[in-house]
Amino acid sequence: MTQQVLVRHRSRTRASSAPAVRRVRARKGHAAAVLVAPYVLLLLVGGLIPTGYAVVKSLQNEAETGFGGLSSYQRVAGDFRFVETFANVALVLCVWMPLLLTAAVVLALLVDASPRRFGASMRFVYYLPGAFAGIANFMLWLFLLNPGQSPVDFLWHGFGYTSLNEVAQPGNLPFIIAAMLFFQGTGTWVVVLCGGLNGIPDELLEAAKMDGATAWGVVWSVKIPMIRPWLGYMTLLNLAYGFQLFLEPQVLGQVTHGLISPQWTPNQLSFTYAYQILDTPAAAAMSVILLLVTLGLGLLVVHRSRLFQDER
């Protein structure tokens, strides 16, 4: 009898609390929708709609009067500059990415191991070059690269260079652009990695030390594996940025009076198709190819770095 009373009481309690639970879930759902809505809007305006437009445009014929199938892709792939543009970007990435990853990890570990006030000061110092973003950073580099004005002109004279055109010759361009990207972005990623290192629980570090791990062992076996998602995130974003190179080679080509090819990167080749050759379907095809290459590399990085594993 007592058990039947308890069961009836629990049923009445569940029935009376069900509307309240539904109201709480509804409020959480509405709050989530409000938070996600701006992102979805930006994704549509800045990502999905332009991508869909580029795909549709790339399937038009050269005169843009009807369906052209894959003819625009054939024109782009048959361009003698097509492979060269990707090779140029790949060379920049081969120089830039290992330097960036190594320097950012080493500097972040040093900052993390430094006393609190000194570490905070060094984070600010490392971040400063990133504050000179875009054209301001580029103008600074123009002075650095010009032997007649550069504070490191002894370096250029050591290589036998006496003018900006000799420094910025095409063979040196991958290294110059890699240096620009390195000094502009490394400090920002040091700050990001320091955030990841600060998130490692102290109990985990203490347990490693109690197990006899040396300082190097703690770094190699605990800290670096724990910031692996941040390293994957850094690699992903910088790969995407590298394939979008446009400003640096474009302006360097102008200040060196055409010494650098105006189709040095895939983005520049796409720009040439759109605004000089006036072949918009080919420009759209170039953009879609660039998107597929970047997306494929991005998925590979996400898979290898297990970027989202900890969030599931």
The other form holds:
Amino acid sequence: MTQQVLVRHRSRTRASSAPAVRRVRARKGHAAAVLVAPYVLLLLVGGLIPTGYAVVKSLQNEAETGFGGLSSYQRVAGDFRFVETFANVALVLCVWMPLLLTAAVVLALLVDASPRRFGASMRFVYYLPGAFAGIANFMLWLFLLNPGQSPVDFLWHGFGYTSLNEVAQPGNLPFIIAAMLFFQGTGTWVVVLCGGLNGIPDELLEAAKMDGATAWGVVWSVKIPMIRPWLGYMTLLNLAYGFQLFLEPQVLGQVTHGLISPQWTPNQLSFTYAYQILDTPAAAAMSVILLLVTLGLGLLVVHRSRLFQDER
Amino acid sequence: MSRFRMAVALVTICLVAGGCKTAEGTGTAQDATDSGGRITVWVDPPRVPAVNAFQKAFPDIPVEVNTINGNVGSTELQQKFVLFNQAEKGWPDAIFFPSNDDIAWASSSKINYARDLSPDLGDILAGYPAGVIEQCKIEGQFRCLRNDAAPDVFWYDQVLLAEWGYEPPTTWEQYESLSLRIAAEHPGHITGFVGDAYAPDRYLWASGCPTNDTASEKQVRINLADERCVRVRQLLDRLLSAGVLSSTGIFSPDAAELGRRLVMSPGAVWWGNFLFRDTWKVPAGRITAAKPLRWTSDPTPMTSSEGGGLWGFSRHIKGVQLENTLTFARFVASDPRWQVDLSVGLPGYKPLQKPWLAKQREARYLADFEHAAEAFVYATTIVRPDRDYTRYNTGTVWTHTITPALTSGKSFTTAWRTFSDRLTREARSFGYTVES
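I have the form predicted alone already, so could you send the form predicted together with the partner chain?
Expanding to the full complex; the earlier chain stays at the top.
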């Protein structure tokens, strides 16, 4: 019935006049433009223009007096810390990403399967650590890591550590940073995945049960495949975040009086080039390299998780 | 196609615009400004009393104080100056550099912030012993003022050594053998710290090991295979193996407890008040200082210097603002109301050393004060001159190579290799040509 009305309405509109259609379309176009404009503006100011500037800057010569070709890329790639910084980040990601993915999925499934009120309160509890702003979270970690003040001092004593410098030694850094990121971010992703799980139609789950699927079967064959794009999205954002690590090793280096190299991550190396070595083109080149790496990995994730496949 | 052309045009404009910047010459900058009187001063927390004393002494000069991070080896300061240079404003008129190496970038041709003080403050500069002001002389110009002379002397616990029946050592060789005896006879006590950014100054500089010997802004000599490096490396290796040196740094919170078990150590003059008295709370009447240790093979006794902060002043100012800044410079370098009454370190400015020592004598903290005072003044005259502050920070390379290696139980020899390797590479990454 409704459809018939709609068809009749449409045909009437089409019949009425061509300029009216154009007017409607134009109005729709304006509305879209108004909605998109703030985003485009921010994208330009915070994304495209700086990226363009970095690309241009990276092509200057060291003295910034003219075109230098790819020499600045050569300088950073030849830096003795270049490979090391990427290896450090890779280590953090190797520890952090599997933990994050597993924990977020398991917790989200548990919340989803829990009775309503209990599930909601647990979701809130998981989210809490993520509500701390970055630096507040970091300060909390300093207390946790210092065997002299930590409530988990038994853990540090178990490893034979008695001071912050022993806990925060460079070999332990990938684990420490992975733990910081894990506790800070997992709760937020539990909330996101719960949203995904809520979106699975009840009929589908009922159908699976009627077909004889066990609870485990429903999780494995229905729920997880259905939230696959969310998992892809989560991997994508966190990979990008991981490659941009800066704050944690930088501040940890300061509180341990220089125990950690000031060039522990690619971003810190770029920072060193910009503000200590004063080689801005090399700093820009490092940023561009970082962008290419994250972009490449991002595309891979998008492709593998079929993130945008369902969009019509 | 037109888009491509536009992009090319844009790139060209940017490249050309970037190329318009040129390095300025030294002296007062062309764009120098005058605030009409107000001066801006940046200091680390221990230097805040200096500014307060200045404001009390010169109430007519309006001063804006900005407290900065005082961590040795911290790198965030330079970033601000890069931005000031880009904005062409914002520089402080006077600054206490938290790290002595800061003077290297502050006087480099790229940042070029610190003014040449010879024309305006010749009389003050003449008041410094040559060894104390040497590191401020950069390519023939005096670009900074020493706050306090910080030569290394030899500190020891007089009561403990007397009780144990040991003579305080006078040479590095005796220091080693006594340390090894202490390790064997009184385990748990220590005779030095090697985990802080000043440790390479304390040990390597004192031995004459070339880590920071610059010939120009772009040339440096680093040779850790030099005999003078090898001898100090072997000494540290043996003492670390015996467990009598701590791999912690002097500023580490753990050092407070260890400091009370420190029997003896080379260390700067400021260790007396700042570390032994205020930080480690060692009771009065125990600690004293002797003349710096000497290597038996060296023809003359020489020592190093640890910190002893540097003041820099802006070359972007003129008129009343400059006058007031110079008044401030004179005050912090040579006024007893700061240097004698409040400063914890021995004044770099020689005429104030006697009054400062007199005040310390009254404080009755050190044991055998006359002996220590004589050692302090003598040490200021024998600081090795062939060690410069550079754009790479040797102390930072030390703290993130040697310290973590020792903390995680690796051998000192391995750690030294990494340190040596990274130091050279770090210098190169700053554009230095490294000779050995």
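Positions refer to the first chain, counted from 1. What we label the rigid core is the largest C-alpha set whose atoms superpose within 1.5 Å from one form to the other. Keep in mind it's a predicted model, so treat the numbers as computed, not measured.
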* Asked: Would the C-alpha of residue 257 be classed as shifted by 2 Å or more between these two forms after rigid-core alignment?
  -> no
